[in-house]
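Given next, in structure tokens, is a single chain: the form predicted alone.
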Amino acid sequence: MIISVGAHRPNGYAPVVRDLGTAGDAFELNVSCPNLDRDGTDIGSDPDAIEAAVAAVRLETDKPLIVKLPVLASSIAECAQAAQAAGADAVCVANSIPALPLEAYTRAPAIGNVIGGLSGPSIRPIVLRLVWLAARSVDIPVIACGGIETADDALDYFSVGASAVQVGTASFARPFAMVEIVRTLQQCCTDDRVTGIRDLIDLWRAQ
């Protein structure tokens, strides 16, 4: 189990994870949360917010420490690399995209809380690029996050660098999104008789 924490200052996370304990086999910090310390900019989009975040909860856990980064960063290299400086597994890449919908005639927000996390299929090659730069900047692992919806989706991911994937929007349409995702991967692999993904890519970039 991996639990998500979320805070306003870099200095709110640790506090969290002190008190979570035992709880979970893992954390991920998602540093997308606005920093009340500096008017609101997203913390995950400063690389020295993410360093004093991520080696403040390095002290207080030994568990494995995920950070999620937000899609408007000026050097996503940098944020990643700052993550893994201070003490993370991997990066998660990446979080939705802020997003302003309106209503069609009333022209007024269409959600409450009027900016809301754009997400889906839509923000899939964007989320590509940053990836593939991502995975290229850090030696840890790049955990892939943007509209995946089928093992093509998840393959595209793996091809440009990440490690893994997560997969959200498209299972609240289809529960089993992920189940359908992973046992295509495994038929790939035994159609082309390998045993792994990259050795699947390997296999095509070969071709």
Ligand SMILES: Cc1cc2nc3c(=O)[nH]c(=O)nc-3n(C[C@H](O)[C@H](O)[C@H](O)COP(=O)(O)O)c2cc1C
Contents of the next structure:
Amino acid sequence: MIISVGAHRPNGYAPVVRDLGTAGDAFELNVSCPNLDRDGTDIGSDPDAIEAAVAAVRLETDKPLIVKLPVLASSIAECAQAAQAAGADAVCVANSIPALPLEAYTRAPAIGNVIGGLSGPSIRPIVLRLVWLAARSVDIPVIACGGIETADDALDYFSVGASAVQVGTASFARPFAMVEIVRTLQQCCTDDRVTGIRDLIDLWRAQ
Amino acid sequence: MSPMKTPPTAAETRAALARQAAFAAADAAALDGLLSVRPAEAGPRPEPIWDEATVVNHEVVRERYRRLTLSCGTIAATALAGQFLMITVPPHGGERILLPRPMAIHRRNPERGTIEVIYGVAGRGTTALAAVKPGQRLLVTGPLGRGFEFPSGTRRALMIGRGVGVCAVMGSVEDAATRGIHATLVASGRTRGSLIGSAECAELGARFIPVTDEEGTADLPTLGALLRREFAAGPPDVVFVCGAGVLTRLAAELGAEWDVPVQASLEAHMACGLGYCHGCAAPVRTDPAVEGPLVCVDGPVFDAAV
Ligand SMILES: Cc1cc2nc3c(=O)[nH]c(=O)nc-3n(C[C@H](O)[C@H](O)[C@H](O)COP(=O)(O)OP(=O)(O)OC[C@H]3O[C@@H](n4cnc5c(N)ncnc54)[C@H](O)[C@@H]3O)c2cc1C
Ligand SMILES: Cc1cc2nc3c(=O)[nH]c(=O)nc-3n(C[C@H](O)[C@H](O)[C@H](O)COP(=O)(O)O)c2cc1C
Ligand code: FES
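Shown: the form predicted alone; wanted: the form predicted together with the ligand:
Following is the full complex, with the preceding chain placed first.
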């Protein structure tokens, strides 16, 4: 079990991880949160804040640490490098994209909070670019997350350097989406007589 | 299926949306301070499953609604009164419906392994759902949420539904029939022709009271007076309500007069129905420092009291 931890200050993560003690097998730090120490800029868009948050958590636990980065960072590479430098074991790219949807015709805000996170298939090309940029800039694995619905979508991300993928929105309509994706990926490997996704991508590139 | 109507003009759509917004605002105001999460259930909730349910029948009913009969034996056998489904709507004419839509389970037929849903076409999702043909398969997840529960010793129950909200209380009318509870269903709507529940009540031996806007019987003072007269000899032991905040308020007021509990089923925009997304905050007053209850898992049925 991976426990997701959020906070509104860089020093807010470590106490939570400490309090969680032996619970969970790994932690994902959701740094796509407004930083109340810095006028609400996202913690995850600021490499210094990321480094501070991750370094403090690193002192609290030996369990694997994933840092989940936001879409709106001026340099995703610098953010991923900050996480790596502070001892993260992987980064997850990315969270949902802040958006303001309106109702048709009345143009009233479509969601109660006015602003919310856009997820699902429409964000895939945006996140693909970020995964590509992040994967070139760090040595730790990059977990891709954004609009994955099928094994094909997952392979898109693997082909730009992701080591693993996460599936969110697609599971709402198809609760077994992840199982299907894993099965299809296994089938692709079997069909092409390779043992892993990396080999699959190399093989397709070579063809 | 009904013939294609001409699409509404932008002005008509704007007017309809303005009516909807006004209704939603009145609804929220009426519910303010009424609701609380129900105490722990007596028994365990049935485990939700997902199922590729075959569409057995799909027909227009009561002028403006559609009845969808689905073959899904497990849900038919396990669903509790007042629980709901998430229906994943297949793509239609180039339109992709990303998120599933919540729908009350109107009828359960465990012998035939079928359930019925009645819905109105509201927007993109239900428009695409209306195109589904018998024999097609629909992905459904359920049964979900917390249903209506009769307090022990209930002998008489009052159910009140507005529009398609009748469907959320119909399962409790079914339960009343099997438990020998005397049920009265008030169906409120715009027109007589659109009211849901008359045939169902005849089948289940429940009393059916239609009230409509067109006849001037559905407004709150008139309906309140009617119910006070109806139960003058002795109040019901419990009231279940769904479909409008103002009706929930009326039910809560009657409940206070009669000194009986009231349970109300709510609607909310739902992305998952499973408690994952936290997008369906319930209009329940809570400590602002802690996250409040969710309509999909803590409800959709809540206690309502003035
Ligand atoms: C527990 C539960 C049970 C329900 N049972 C039924 C039922 O038995 N029959 C039925 O017809 N409908 C039912 N609904 C409402 C139904 O889910 C919505 O009408 C449907 O999701 C609309 O989808 P759409 O894509 O057609 O509309 P959209 O395009 O999503 O929306 C069209 C308009 O309807 C409004 N709207 C959409 N969803 C809701 C909602 N959940 N609550 C209030 N307003 C909404 C939108 O704001 C918009 O103005 C239920 C909802 C819940 C939460
Ligand atoms: C309703 C909803 C709630 C979310 N809540 C969180 C959250 O609490 N923490 C987090 O790190 N990401 C959260 N996310 C973001 C997702 O984990 C994911 O990064 C994003 O939705 C993109 O992936 P997807 O397109 O597969 O959904 C949420 C997304 C949605 C749709
Ligand atoms: S609909 Fe997702 S938590 Fe309620």
